[in-house]
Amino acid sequence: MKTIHSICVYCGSSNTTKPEYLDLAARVGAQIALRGMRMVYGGGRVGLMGRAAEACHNAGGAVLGVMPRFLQNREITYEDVEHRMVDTMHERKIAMFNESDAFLVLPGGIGTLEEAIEMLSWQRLDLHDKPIVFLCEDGFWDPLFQLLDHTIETRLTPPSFRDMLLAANSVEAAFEAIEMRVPA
């Protein structure tokens, strides 16, 4: 089995959502430096993406955020870890992919709904197979889940696709789907 040493979180960027998805960041983020992985990530200081970046840092784990340099006025980069600075979103998300094992989705806007999407379309195009686990305690992403099913249903997309569905209500079952899946 392939160990796992970066792993990549999609989350918000909003400070303003509830406080428990803010707590759910954080308790990744140190989760992620206590397992000994490394923290793939946005690169901002704001909403999830900060929390779990300064969650993972204060915990002792190593962070690397990538950041547009459009959007260091409106993310804030995180300047306490390490980060790469790039021009383009698609650069960024190569980025991310390029340095991850692993893909771990939070709550989160249209921005991380896109990164997620994306990662499950190459995963269909069998362009990679890593692990991607959405995490929410509280069924954020089940109207996700139910607009893939149905696409699954109307036949526009295979029902094998239903298993690179993952999905978890607590971070240590998001790890544990995590480990389940990582290819040799």
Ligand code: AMP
The other form holds:
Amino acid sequence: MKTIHSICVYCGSSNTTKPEYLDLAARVGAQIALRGMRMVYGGGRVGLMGRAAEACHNAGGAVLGVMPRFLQNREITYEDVEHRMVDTMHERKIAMFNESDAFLVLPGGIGTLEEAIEMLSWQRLDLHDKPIVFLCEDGFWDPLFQLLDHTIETRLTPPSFRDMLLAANSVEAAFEAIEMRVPA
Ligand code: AMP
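Form predicted in complex with ligand AMP, following the form predicted alone:
To see the whole picture, the full complex is given below, headed by that same chain.
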């Protein structure tokens, strides 16, 4: 079985979301460090992304942030960890994809959705088979799964797409789901 070295975390940049989501991000970051994996993410200090990266770094884990230059003030580049500056959102996303063996999607807004859906759509096109796990402890992702189900029921997406959707309602379950799905 292939080992997971790097795990990409997609999550919200909001500081004013529910404290439970910020706490979840911190537990995920610490868990990545504990498991000896590297965390790959968007490179900022704000919101869930900042919490996860700080927790991973503080627990001794390796972190790679990928920050578009035009966002460095808005998202506050986390300078204490390895970070790569890029020019565009597309460069950020391809770097995060190339550097990662799996994707963990935490609660987030439109940016998180965009990143996660792109990885699902690339998987559907057989461009990769890296596991993508949606993690929440309170049903946050249920409306997204309902929408995706709706596209299956209306025969816009094949039923086999359901197999690609991995969901976890605890940090432990999320890592188990990733490890079970990792390609040989
Ligand atoms: P949000 O979930 O909206 O708080 O955004 C989470 C992260 O996704 C932030 O770092 C955004 O800069 C990033 N993001 C938003 N849109 C894109 C995009 N099109 N490509 C790459 N990253 C994005």
